[in-house]
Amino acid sequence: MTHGSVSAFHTCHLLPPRMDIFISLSPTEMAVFLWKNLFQTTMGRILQQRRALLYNGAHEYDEELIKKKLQQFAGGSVNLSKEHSGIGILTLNNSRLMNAFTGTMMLELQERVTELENWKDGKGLIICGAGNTFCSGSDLNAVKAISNSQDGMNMCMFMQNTLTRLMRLPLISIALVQGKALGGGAELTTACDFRLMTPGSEIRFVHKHMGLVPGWGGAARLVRIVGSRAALQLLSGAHGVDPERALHLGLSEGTLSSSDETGSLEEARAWLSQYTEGPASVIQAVKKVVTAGRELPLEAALRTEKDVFGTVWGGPANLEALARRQKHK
């Protein structure tokens, strides 16, 4: 399609009845105006789909009740910093308990995910733990206090909802595994697109030793990452996975050279930057079509790909790339 075709395509499908509105616009201005309308409409629909919860009242899920219970178990924090490069750093901060999730940290994680969903300039996300360790799962004090079946199920559904939204963020995400990623911490790593490990670090699904199975969606995601055979071994054996074995299984993308908290974060940022170079709109579009391809039946994935394609075709990055190419001829 030529540039003129782009304008004709958008005009044909999106031009409103009031033709007089466009009389004063040049063809380029009209194309940009129509592209913005398409982008806003499509992005609104995709954002609504991404925030759709796995569980609601129809599943006997009472979110407000579990929030009130989780609020009783305070401690630690989940901090988010946004860099001008479009990379966010989400840090679990509860070093006294190896960054285990307290009740209020679970609530804060949901809040941070909501913030990231609304980050228009975001491109990438690194999740790490303070104090040179990742996360040891749930704070056992909170777990013991809500050990009845209904509360446990509500917490399970709350965290599955949150981590599913985290996984569907239009950002390319990395779990930076320093020290231990145990239980729920191991599950959290599977909600990221990639995992990078530092020397001496370990991912371990210890749920069996607690008389449990993963409840935050970690088992389902693990199967998709390493396959059912390896997932069964990791869950039933409850053995620690070191960087070498994680790389062999496809659970990790690589082992960083630094074990230092600052140094490993710099390495992870550099590794991620090779995938986040370019406009945020394009990086986010790439993540969305991959998420659709992973989660949806083929026909639905193709329709989503078409919708996302429409948000970037004829958009600023596309037109700029076409102009650069013409200039080079």
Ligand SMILES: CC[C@H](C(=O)O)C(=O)SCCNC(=O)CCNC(=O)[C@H](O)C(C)(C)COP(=O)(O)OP(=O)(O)OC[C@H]1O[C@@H](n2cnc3c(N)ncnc32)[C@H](O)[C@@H]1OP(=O)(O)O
Contents of the next structure:
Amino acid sequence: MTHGSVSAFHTCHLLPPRMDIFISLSPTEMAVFLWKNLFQTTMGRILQQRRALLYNGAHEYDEELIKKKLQQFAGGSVNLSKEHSGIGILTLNNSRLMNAFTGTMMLELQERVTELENWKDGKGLIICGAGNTFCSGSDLNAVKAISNSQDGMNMCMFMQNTLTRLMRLPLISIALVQGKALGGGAELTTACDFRLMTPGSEIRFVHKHMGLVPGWGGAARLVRIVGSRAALQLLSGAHGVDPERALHLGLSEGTLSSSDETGSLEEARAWLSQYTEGPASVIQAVKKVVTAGRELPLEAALRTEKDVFGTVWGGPANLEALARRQKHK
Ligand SMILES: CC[C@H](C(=O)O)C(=O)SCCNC(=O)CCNC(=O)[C@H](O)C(C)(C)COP(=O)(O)OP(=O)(O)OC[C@H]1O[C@@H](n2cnc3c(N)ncnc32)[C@H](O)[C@@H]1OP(=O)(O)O
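What would the structure be for the form predicted in complex with this ligand, rather than the form predicted alone?
Time for the whole complex; same chain goes first.
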């Protein structure tokens, strides 16, 4: 395959139904047409793979039933601001209850994740809480009302489906931890690629004190972030993890200097911007190949990497870079 060209392999299944129109195009127009078709075909295949949910009817999961149940526990909101820079700000907004997740907030989180999955210009995501604190987990008023096994298991599967999709977004994500990230709030931080903490903040897996273990996928992700020994200590000790210890464990990427809501968000934007510079198609491709490397067996990861490579090879960003012949000094 030569630089800037779409190889013969790629063209065979991409030729348009109207050959009379296609052959009237200039060579450049033909290359752009074929590249766009290749991009759409490959993206469709990758999107299809990614949207295969963790739980479905085969696992006795009834999404419509749990959605109706969660709808009964209203309050708060999950807001998304998609900025021109390609960075989205997702804010948990229930400050009266320390941003505890009500039932409707769980439903809104799923809606925001769907929105982000379809954000073509998206590159990064910062998740934070209103009122200078992150999230104190599930709304205990709702928890008490759905404490029967079936409702609890359905809520667990709903949140695992949603947080797994969040984790696999083709965006570089940060949990901006201000104040407290407790229980499900601590689990939510582990569904982000990185965590940044403000002075005095803490991440705390309080589940043991609730007679529980994490149910939103937090244990499985925590083991992959800090290792099984540290994860066992954090879950069995249920102690608060301050910024210094989080940094030491590799749970946090850094401690911000600002403690106030606006200042820390600005710092988080600046930190993330160093990784989201460049075309959205390339940043999204980078996240996709890393997700594949993290989650798939080697050969499947290699095949996904090949597919993702095919969406950017010979694309506008690649062709422009070749034309620039930049030196990486
Ligand atoms: C799988 C996830 C898991 C599950 O679903 O089973 C969970 O996440 S269970 C929930 C785990 N979280 C907690 O247990 C947190 C309980 N709350 C606290 O420890 C404190 O409120 C704290 C440390 C977050 C803040 O303490 P502080 O003294 O600063 O403030 P207040 O306690 O006065 O809180 C203000 C106001 O918010 C209410 N609140 C706080 N957290 C929750 C919550 N998770 N659910 C419902 N309500 C919550 C608190 O009750 C106060 O309201 P008030 O009407 O004044 O009592």
